[in-house]
Each structure stands twice: as structure tokens, then as C-alpha cells.
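In C-alpha cells, the next block holds one chain alone, the form predicted alone.
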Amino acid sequence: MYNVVEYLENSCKKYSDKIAVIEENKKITYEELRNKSQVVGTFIGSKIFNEPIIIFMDKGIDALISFLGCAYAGCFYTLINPELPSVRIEHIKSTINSKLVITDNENENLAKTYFKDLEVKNINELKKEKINLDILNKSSLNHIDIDPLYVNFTSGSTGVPKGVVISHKSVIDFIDEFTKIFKFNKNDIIANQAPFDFDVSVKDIYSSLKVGATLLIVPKKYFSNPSLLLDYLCDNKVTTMTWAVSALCLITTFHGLDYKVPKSIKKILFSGEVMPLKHLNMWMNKLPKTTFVNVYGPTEITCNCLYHIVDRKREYKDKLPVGVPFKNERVFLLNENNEIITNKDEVGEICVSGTCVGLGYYNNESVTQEHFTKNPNNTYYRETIYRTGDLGYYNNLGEMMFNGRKDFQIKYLGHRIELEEIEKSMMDIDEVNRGCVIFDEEKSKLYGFYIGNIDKKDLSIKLKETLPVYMVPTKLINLDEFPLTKNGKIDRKKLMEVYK
């Protein structure tokens, strides 16, 4: 198998009339999904091959058709959420350097404004075209499994987003093992929480296609109303949730499970942040027969590289392990001297090798070389590893434990964020003389400290012009001066002690 569309083809043969995807009041069968994806693939394949396509729309059935159309054509996709600030959209556009944009009715006018120098096509017009198997077969013959499937943009330490390139092979190898370990099957109703530009959604989409399950797309608006959200999960008899920790905690924070319990759920997998044990226990108490799994891994290694199935009989003192590696993924720790760590409790950087490792950062060779490096302990041939920047250690059972970050990158609200990017956006505002952003992991709260002549409300409004909402600090504090360390650096520890 060398193209993810084979998941769709295989499930279509077995379950052609089965509902493949539900999007609120819309539904599409496997056969309809295949046919419409092939139509879009025909259009794309008639023009280009192995090039990036911008998908400019929110998550939904049409976005999924667009993704699969790109795969049929031997091209790869980048989804841009239309709600992103214009500065971020412009950066992604200039980095990805695409010739073609696919959008929908709701966002067509905006797309033509942002991408006036590119070819912009409405998905609804493309779906009216006809399938040309000659074009699709030609694309298939020229495609290989290490060709890219998608580019997802994450926050960047240089103050700009980085586009992570992931191949078909990486996704196929991961999804085959992921669905096997956690026993995904055709009877599953998989509730998609994550945006389609966030790699948690990769597990939802391709696990569904692999086993012939039904993908239930949960509308974003429901996450501001836990009662509606729980009604939606219960009404659709959801069996599987692969969600960000923050989304699960949203329900328990507002005591949603006291209103209604989605008893059909058989497995809940969570990632993105450290799961607070008190919130996990609330879920486990309400769902005594459900399997809970902590999964770990950055976007650069194709979703996840470690997992831990929660043992209800085990007492977890302060936090869950991130666990053991998935099959065919080598996960290890390196100390500051690049020596492999095997002793328990010794902290080192989490590093990963295997087919899961991405192809690098799109159009960004210098940063790629910093993070996708040669294994320093293999001197005989080039073994590429990804250095996560996360710290870990082994517990008494040999399980990996997460121990924070090496740098200023954090995991917040299910997203991976570079604090330096937020600081750069603050400093780009004329009225701000200096800025510093700190993450309080215990309270899961972003603090923004600044020196300048702008009030907090106006600063927040200006930051939202360049940053996604989740990257804007929840608390902004105006200072006359920053406390400094003896080396002349901002004393972040003292800032938190004084203003926390």
C-alpha cells in the first residue's frame, strides 16, 4: 500500500452504501465520498502532480473530499482555516507557494481576496465535473509512498509558523498500527474534535477510512456549550474519541457529565497536554468500562510515538506515563553529551526515529537541519532522528515520563506553541517596548508581561490581528520594568512568583 486513498477504495468495496462521514445535518456514503474525491482528483491531476494545494475552508465533508482529491492526483494539501489572522495566512501562502486554492461557497470571496494571484476553485463547482480514470491512473503510476500527503503548520521558534511535511508512508505505517492496537472497527462512530489543520484529526480521518467506520465531525460551536456537545455525542452513539486534553477538560470543568453521560463510548484517547488526574478520574468514574489511553508525540513524527493504556487498578501518584513506543518506532533519550540514557529517573531529550519521522519543514531547510538530524550514536550510516525538544525520563517500570520542554515551546489548549512567536507579535506592536510570555503549566494559563503605552484591552485586540485566539495570553500585565537575572536576562521565575 502506498497511497492513503487505498483505505477509501478498500472500505468502499466492502461498505459502499454505509455512511462514511456525518457533518451535523449532512451525510455522505463511502461510494459518494470516493466518487466525489475522484472527480476533484481528476481536475487537480489534469493540471499538476506532486505539488501543494491550499484548502481554504473549515473542517467538514468538503474539506475531506478536497484532501482525498489531492491524494488521488498525487498532490498534497495544506488546510488554511479562514479564521486565521491575515498575517498568518499570508505567511503560509508565501511558504507553501501553491498554484491552486480550493474553497467553498462560504469562503470563496475571502479566498479570492487573499489568493488573487492564484487559481481559486469552488469545491461545489469541481464536484460537478466527471471522473477521468486515465488521469487518475497516470497520477497513481507516478506516485510513491514517500511523496507528501499533507503539510501542517505549527508555531515556530523564529516567530513564524513552520510547515511540517508528512508522507503517505508515515501515515499508513502509523494508522495500520494505531487501529490494530486500539481495535478500531467498522462499527465505530469516531467523534472528531480537532480542527483539520491539527494532526489529531489525522487519526480520526484515516482510522475511519482504514476500518470502514463512520466519522462524526463535531461542529466547533458545540464546544462553547457542553450540554449541546453531550447531546450530540449521545444522539449519534459515539464509540470513540481521540481528543485534545483541553477539550475533555472543558466538559468536566463545567460539570457536563452531571448533565449527561455518553455511555456508548468504548475508548477515549487523549493528547496535546498533560492530563490532570482529577479530570481523568471524573471521566473514568462516569464511564467504568471505557478504555482510556494517554498518547504522546509532536506533529513532526506523524501524530504519536508513545502510548499508555490507563490501568484502573494502578495508583498514579502525580501524572500518567506517556508510555511505550508504537511498533516500528524507536524512541529514546539523549543527554547533553548526546549519550543514550538507559537509567531510570535520568532526564534527557526525547528523540524518535523510524518511518514515522516527517520529511522536514516545507521550504525551510535551515530549520529542518536543526531538528531532523543524524543520530549521533550511529556513525556507520545516516539514521535520521527527530529531536523533539521535550524532556523525559524512565520510571521504575521502564515507561517514558514527560518532563517538560527544553526551550520555550509549550502545549496549550491542544496546540503546540512557541512562546517566542507570541513575544515577537507583542514586540511588533509600536506601543510595546518589551514583551515576555510565560506559561503556568499548573494552571494551564498564558501570562503576557509587557512594557509600553498601551492598555491591556487594546493590546489583546492587536494581538488577535496576528495570532490565533488560543495564542493570545489570557492575562496581560503592564510593568514599568522587568526583573533581571545576574546575567541580564528577564527573570521569568521571579515574574511568576510576584504576579502569578
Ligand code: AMP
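The term rigid core refers to the maximal set of C-alpha atoms that superpose within 1.5 Å between the two forms. Only a predicted model underlies this, so the values are computations on that prediction, with no experimental measurement involved. Numbering follows the first chain given and starts at 1. First, how it differs from the form predicted in complex with the ligand.
- Once the rigid core is overlaid between these two forms, D430 counts among the residues whose Cα shifts by 2 Å or more.
- In the core-superposed comparison between these two forms, N10 has its Cα shifted by less than 2 Å.
- Here K47 does not count as shifted, since its C-alpha moves by less than 2 Å between these two forms after the core is aligned.
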The other form holds:
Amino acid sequence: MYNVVEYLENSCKKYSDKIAVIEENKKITYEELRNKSQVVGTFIGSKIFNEPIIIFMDKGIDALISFLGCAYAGCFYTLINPELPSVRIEHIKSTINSKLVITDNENENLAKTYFKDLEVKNINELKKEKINLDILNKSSLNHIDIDPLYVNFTSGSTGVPKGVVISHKSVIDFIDEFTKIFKFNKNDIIANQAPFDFDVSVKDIYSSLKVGATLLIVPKKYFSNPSLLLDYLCDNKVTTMTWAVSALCLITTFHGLDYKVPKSIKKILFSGEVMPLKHLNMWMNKLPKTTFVNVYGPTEITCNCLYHIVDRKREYKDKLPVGVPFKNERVFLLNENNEIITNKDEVGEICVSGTCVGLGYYNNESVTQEHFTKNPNNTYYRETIYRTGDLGYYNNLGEMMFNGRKDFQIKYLGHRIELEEIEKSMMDIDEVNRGCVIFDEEKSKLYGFYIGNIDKKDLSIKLKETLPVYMVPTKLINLDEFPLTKNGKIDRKKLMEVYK
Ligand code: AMP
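What would the structure be for the form predicted in complex with the ligand, given that what you showed me was the form predicted alone?
Let us now look at the entire complex, which starts with that chain.
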């Protein structure tokens, strides 16, 4: 296989009339999905090849048709959430440097203001065009499997989001194994929680297409109403959830499972953060036959590289292991001297090698060089590894345990955030001299300390102009000076102790 559209083609041959995707009141069969994706692919392929395309809309059937249209044309997509602040959209736009934007009715006007210098096409207009197999065949002949499929932007410590580039080959390598281990099949109804600019959604989309399952897109609005969310999962007889830890905990925090239990669920895979055992137990007690799996990995290595199937008979002391590698992925620990760690309990940086390793950060060679490095223990040829910045150690059973971060990257409400990016945005405001952002894990709260001549309300408003709402600190604290360590660095510990 060279291109993910082959998943769609194969399933279409077997299950052409089967429902491929459901989005609230809309449905699309495998055949319709293939045809519409080919129409979009024809339009794109008649113009460009192996170039980035901005998809400017919320998740849904139309976004999926656009993604697959890009793949048919041998191009790659980056979904920009229209709700992002304008400065962030500008950053992504200038990094990705795309010529074409695909949008929908709802976002067309906004797209035309943000991207007035680019070609903006409404998906509903595109869908009316015709398939030209000559164009699609030409794109297919020119395509190779290391061409990118998508670029996903994540928070960047330099203040500009980083675009992780992932190839078809990496996705195919991962999805083939992922669907095999966890026995995804054509009878599955896969409830998609993640937004389409998060790579958790990659697992939903391509697993479903590969096995000929039905992808059920759960609209964002349901996540602010757990009972509606549970009604939706139950009514649609969902069998599979590959969700962020924060989304599963949202249901248990509001005691959603006391209202209704989605009994049809056979497997729940979760990732993104440490799963609190208290919440996991609430899920497991209500679903005694369901398989639960902890999966781990950063976007840069294509979804996940480690997994641990929860053993109901085992007593987990304080946390679950992140487990063992997927096939064809080498996951290892390096100590500060770049030596491989094999002893149990010794902490090191989690590093990954394999087809899964992404192609780097788009249009950002310097940051790529920092994280996608040469394997320091292989001096004979260039073996690229990804240094995750995550710390880990092996337990008694040789399983990997997650042990926090090396740097100031955090997970907050399911979002990956580099605290330096918030600090940079604070300091870009003229009235702010210095800024320091701290995350209180216990309270799950972001604190923004600053020295400057601006009141908290105005600072919050200004921050919202450049940062997504979830990155704006819930508490802003104006100080005359910051406590310093002996080395003259900001004493973060003291800041928290004194002002918490
Ligand atoms: P993202 O690129 O948004 O998927 O975020 C990846 C980061 O989330 C990893 O580098 C880890 O810090 C964290 N993470 C992902 N999965 C897990 C997990 N199962 N347990 C603990 N932390 C996780």
C-alpha cells in the first residue's frame, strides 16, 4: 500500500452501500464517500501535486471528503479550526504557505477574509464537479508513500505553532498494526471524539476506513453536556472509543455513567495524559466486559508507539504502565549521556525509531534538528530518532512507565501546551516586562505571573487575541518582581508556593 485512499477503495469494493460515516443527521455510504473524494481529488489534482492544502472547517463528513480528496491528488492537508484566534491562523498560514483553501458554507466568508490572497473553494461547489480518472491516475503514478498525508500543528515554545509532517507510509504502518492488535472490524461503530486537527482522530478515521466500519462523528457541542453525549453514544450503539483521557474523565467527573451506560462498547482506548485510576475504575465497574487500553505517544511518531491492555485481575498501585511497543517501532530510554538504559527504575528520555517517525516540522528546519536527531548510538549511518522530551522508566515486568516531562510542556484539558509559548505571548504585549506561566497539576489550573503595567482583565483580553482560550491562564498575577534561584533563574517553585 502506498496511499491511504487504498483503505477507502478496498472497503468500497466490499461494502459499497454500507454507511461509512454518520454526522448527526447526515450519513454517507462508502461508495458516496469514495466518489465525492475523487471529485475533490480531481479538482486539486488538475492544479497541484504534493503541496499543502488548508482545510478550513470544523470536523465532519465534508472535512473527511476534503482530506481524502487531498490524498487522491497526492497533496496533503492541514485542518485549521476556524475558531482559532486570527494571529494563530496567520502563523499557520504563513508557515504552511498553501495556495488552496477548502472551506464550507458556514466558514466561507471568514475564509475569504483570512485567505484573500489564496484560492478559496467551497466544498459544496467542488462536489458538483466531475471525476476525471486520467488526472487521478497521474497523481497516483507520481505519488510515493513517503509523501506527506497531513500536517498537524501543535504548540511551540518559540511562540509559533509547529507543524508536524506525517507521511502515508507512517500512517499505514501504524494503522495496520493498531487495527490488528485491537481487533477492529466491519461491525464496529467508532465514536470519534477528537477534533480533526488532533492526531487521535487519525486513528478513528483510518482504522474505520481500513476495516469497513462506521465512523460516528460526535459533534463538539455534546462534550459540554454529558447526558446528551451518553444518549448519542447509546442511541448509535457505539462499540469503540479511542478518546483523550480528558474526554473520558469529563463523563465520570459529572457522574455521567450514573445516568446511562453505553453497554454496547467493546473497547475503550485512551491516551494523551496519565489516566487517573479513580476514573478508570468508574468506567471499568460499569462496563465489566469492555477492554481498556492505555496508549501512549506524541503526534511526531504517528499517533502512538506504546500500549498497555488493562488487566482486570492485576492490582495497579498508583498508575498504569504505558506498556510495550507496537510492532515495527523501537522505543528506548536514553540517559543524560545518551546511553541506552536497560536497568529497571532508572529514568531516561523516551526515544523512538521506526517508520512511524514523522518527517519533521514543516518549514522549520532548526526545531526539526533539535527533536528529530541522529541516533547517538549509531555512528555508522543516519538513523533518525524522535526525542519525545517525555521521561520514563522500566518497571519490574519490563514495561515502560511514564514519568513526566523534561521541559515545560504540559497537557491541559487534553491540549498539548508549551508554557513558553504563553510566556512569549505575554511578553509580546508592550505593557508586560516579564512573564512566567506555571501549571498546577493538582488543581489543573494555569497561573500567569507577570511584571508590567497592565491590569489582569486587559491582559487576559490581549492574550485571547493571540492564544486559543484554553491557553490563557485562568489566574493572572501582577508582581513587582520575580523570586530568583541562586543561578538567577525565575524560582518557579517559590512563585507557586507563595502565590497559590
Ligand atoms: P500529543 O502530541 O498531543 O498527542 O501529546 C503527546 C504527549 O502527551 C506525550 O509526549 C506525553 O507527554 C503525553 N501523553 C500521551 N499519551 C500519554 C499516556 N498514555 N500517558 C501519559 N502521558 C501521555
